[in-house]
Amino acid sequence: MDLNDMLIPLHYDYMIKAIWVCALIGGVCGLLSSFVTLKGWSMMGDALSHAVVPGVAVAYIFGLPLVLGSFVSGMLAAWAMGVIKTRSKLREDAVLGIVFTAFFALGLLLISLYPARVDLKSIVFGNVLAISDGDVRQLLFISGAVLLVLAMKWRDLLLFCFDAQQARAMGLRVAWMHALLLMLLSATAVAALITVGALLVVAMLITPGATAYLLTDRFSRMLGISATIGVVTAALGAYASYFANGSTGGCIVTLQTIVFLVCLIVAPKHGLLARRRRERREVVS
């Protein structure tokens, strides 16, 4: 394959749009995934990525903004998780599993009842190659709002994610920080849903941050690394999907997984090879 063949995707407007849209969402998800990883909210990210589906379906049916439907649905799911957790003896993982599967099932039910108004395949698997200008505007609004909030509140969110008790002792409104992070996750899940679908949103919200966590112990550097991984893998995944003639979301998440596995092995401090070298030195000493 020569250079001209490699540049073919850039000759099509829909591919250029798909690449920069995926890069934007990849970067936003990458930034947010650092907070998710630090907080240990991987299951929460999974739950919210599925819980927003009924809200998206309702928004499609009634012609409402997707961000409005997803926000209401995500907050209802978070409220339901909190109520069940505080009023029962169930473990948190069981509560998350029950709530997110219930919301996801409700979303699929709504989609099946109104198949002419809602595209099931686009919601579940994503369809960034056919993204409309209206969806792009919503996506830009969501991404801009999330980035603005992170720019203003990232230090408070960092303290909350690292140690909620210390954050409370320092005067931060922990309940508000909790709700804010849930709002950001819900909004970002909708933006990513457009590109990779509900089934793969969780990967984009977790994998970049988990990869960056292996590479550095400084959170500010972790933010930069995770955002870079999100942008590059999302853009390359969209680009590669043209040649693979496959799912854009599948290509993006596969690339992110490959990067994670490589870093898991070769990361200079937290990789498996580095750990083995330390163990050998301890044995020798």
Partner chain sequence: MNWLEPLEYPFLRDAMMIGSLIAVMCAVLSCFLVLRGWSLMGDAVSHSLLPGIVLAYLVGAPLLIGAFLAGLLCAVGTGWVKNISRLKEDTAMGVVFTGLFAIGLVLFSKVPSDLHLDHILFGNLLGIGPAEIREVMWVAFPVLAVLLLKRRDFLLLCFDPVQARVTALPVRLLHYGLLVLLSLAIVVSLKAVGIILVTAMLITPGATAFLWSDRFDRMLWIASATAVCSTVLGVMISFHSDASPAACIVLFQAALFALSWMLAGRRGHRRRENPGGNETGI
Given for the second form:
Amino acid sequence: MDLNDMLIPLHYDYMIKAIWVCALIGGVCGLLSSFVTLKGWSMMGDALSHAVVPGVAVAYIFGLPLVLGSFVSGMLAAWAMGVIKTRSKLREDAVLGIVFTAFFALGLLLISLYPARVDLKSIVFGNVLAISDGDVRQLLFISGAVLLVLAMKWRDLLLFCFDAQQARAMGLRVAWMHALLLMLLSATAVAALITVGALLVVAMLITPGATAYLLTDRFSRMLGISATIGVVTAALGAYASYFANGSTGGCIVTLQTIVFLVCLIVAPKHGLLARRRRERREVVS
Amino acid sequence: MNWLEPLEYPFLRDAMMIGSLIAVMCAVLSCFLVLRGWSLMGDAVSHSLLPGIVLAYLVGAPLLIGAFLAGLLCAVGTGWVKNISRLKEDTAMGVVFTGLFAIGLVLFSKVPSDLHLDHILFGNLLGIGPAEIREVMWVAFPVLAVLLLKRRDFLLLCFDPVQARVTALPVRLLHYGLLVLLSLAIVVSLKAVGIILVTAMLITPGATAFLWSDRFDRMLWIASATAVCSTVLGVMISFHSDASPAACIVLFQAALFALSWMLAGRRGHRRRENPGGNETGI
Amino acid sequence: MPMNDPLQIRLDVENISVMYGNGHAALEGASFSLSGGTICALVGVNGSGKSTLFKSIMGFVKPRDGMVKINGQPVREALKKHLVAYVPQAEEVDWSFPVSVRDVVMMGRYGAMNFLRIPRAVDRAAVEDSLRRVGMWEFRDRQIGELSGGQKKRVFLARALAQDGCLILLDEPFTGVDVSTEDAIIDLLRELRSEGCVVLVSTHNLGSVPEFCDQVVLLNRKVLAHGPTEEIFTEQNLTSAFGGQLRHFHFEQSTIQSHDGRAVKVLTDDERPLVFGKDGHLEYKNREGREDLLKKRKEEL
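Please move on to the form predicted together with the partner chain, as the form predicted alone is already shown.
What follows is the whole complex; the chain from before opens it.
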């Protein structure tokens, strides 16, 4: 493949649009994934990304804005998980699993009842290559709102993720921070659902943060790294999906996983090689 | 409308029967998974099967074998990533299974095939054929037999792995054995309920039963019973309303859970904290 | 009942070193030996390697150097003969688990049971015996979460008894347990000692050690000292084991009351002890700032 072939995707307007939309969403997800990793909420990301599906289905069926429907169903799921967790002897992972699978099944049920109005494939796998201008506007709105909230509140959220007790002691309203992070996650899950599909949202919400966590011990740097990884992998993945018959989500997440694996091995302090070296030095001394 | 009409169609009877068998197998497994804190392992393993299925299709191997190997790769890979990095187990699991799933999707879109992605993802309970029925039976009965016969060992592994090792039980074998059984169960459930909803069948019945019982054997019975009821009712409803049967089954299971959670009262609420009161000497 | 012969039990920890994953040493060249009929305390601060040593004895971690031998054999062999019994800390147990008291104690028998772990008459008898011995037989059908802290501890002791092991490891047996249960546990351990078992108790509860332990291993990544309690439990040894973490109270100089030259020393690694002196007056470690009290006591004299 020569250079000309490689530039082909950039000749198409829809590819250019897909690339920058993905880069934007990738960046927002990357930022949030740092909080998710620190808070230990990986599976919450998984759960919310499945739980917004019935909302998306309802929105499609009744012609409502996607954001509204999915946001409501995401928050409902989060509320159900919270209530069941505090009032039963079940472990958290079981509660998450029950609630999000039930929500997802509800979404599927709705889709199977109204097959003409909802495109299952575009919900499950995303369809950024054929994204409508209306959807782009919604994505811009969501990303803008999430970025704005993060810009104003990231220090509070960091303290909440790192040490909720301390946050409470400092007079932050912890319950409110909890809800805020859930809201940000739900909103981002919707945005990511449109680009990579419901099944891969969770990767966008975990992998960049996990990768950054391997590379640095400083949170501000971690935010920068995870956002960069998100932007670059999403843009490259969207570009590469031109050659891979359109599986944008698959390409983006595969790239993110490759970056993660590379960092897992060569990261300067926490990587496999660095660890080996340290152990060897210890033995020698 | 005659509610029993579905029973007159052989394909629906087959669907109910084979669906119930799968449901019972998953329900028994779910009891162990819920107690071991592995509820989301089913989710992870089921997603990660996709690349295995596509690769097996490419090289012409049985799809079951490919799927099974991919599932094991996910379970082992998660352990590996957790051990060599400072990531928590759930984060490691999230990275590994989504990575495998994404690779599966890319492979799938690159490889021309007559595989139906819909069927892998959401199952095709009503279109299940005699060959597949035989396949399910060949796997489900042995998996159930091993789980039930060795349930005491698996239970000790879940309850107190230290004690299991101290009494020289083969802990590693049991650990990986449970993962192998889980992978097998997911692989054969795919055709019926699909990757996504098998996750629910591997959590909800066990969790429901856990709310009702404080003995393990009773928990197994309750889980199996709720799973079978949900399957039969789910298939009936889906027949009458033309909805996805897998979704109906899972929603019934979730409804039973919700009902149990509300009714289980004192027993199900809250982790127990020393209600025994005052101490007395030995 | 297939009895392990406790008279022959012997534990040899031979020069073991264990590394953490991050390359730091958890244990360095630790050695000591114990044999039949003893209660030995394993004493050290948090992070001194107590739990690593336990894990080595149970074969969970492989020492980089050295070896643990039980009755002259590697740990693996001893585990197969179910010689080793372990009583976990309460926090390690999931108390909402759907098992009854009897189920838990029966788990102690698994090593000796057939492939499918179906209880035979001997197993049932052993379980009943152990439960009666710790006074928990009447609670046999309770779910384990429905017990009090001391009862829970006793259930797991019963499991160790049912297992019929003769090297018994107890991890912090007295946390979350009231005084009367503590006494009852000590009585039971003494019985086990008189039957010839080796009981190894990991504890940071210094005060109880001389009460019931005849031997002590002082640990701080290395074995600092080991031997009979009265020889090892000296102020000097404890200070070196605990470093700055030990609180010293030398009452002959520092308190407000005169002690007629009979000095009392209190060492504790946990909390500040509340000490009452003569006539029930509170003792203070430091005289500074209490000049008025000093004067008052003098006046009383």
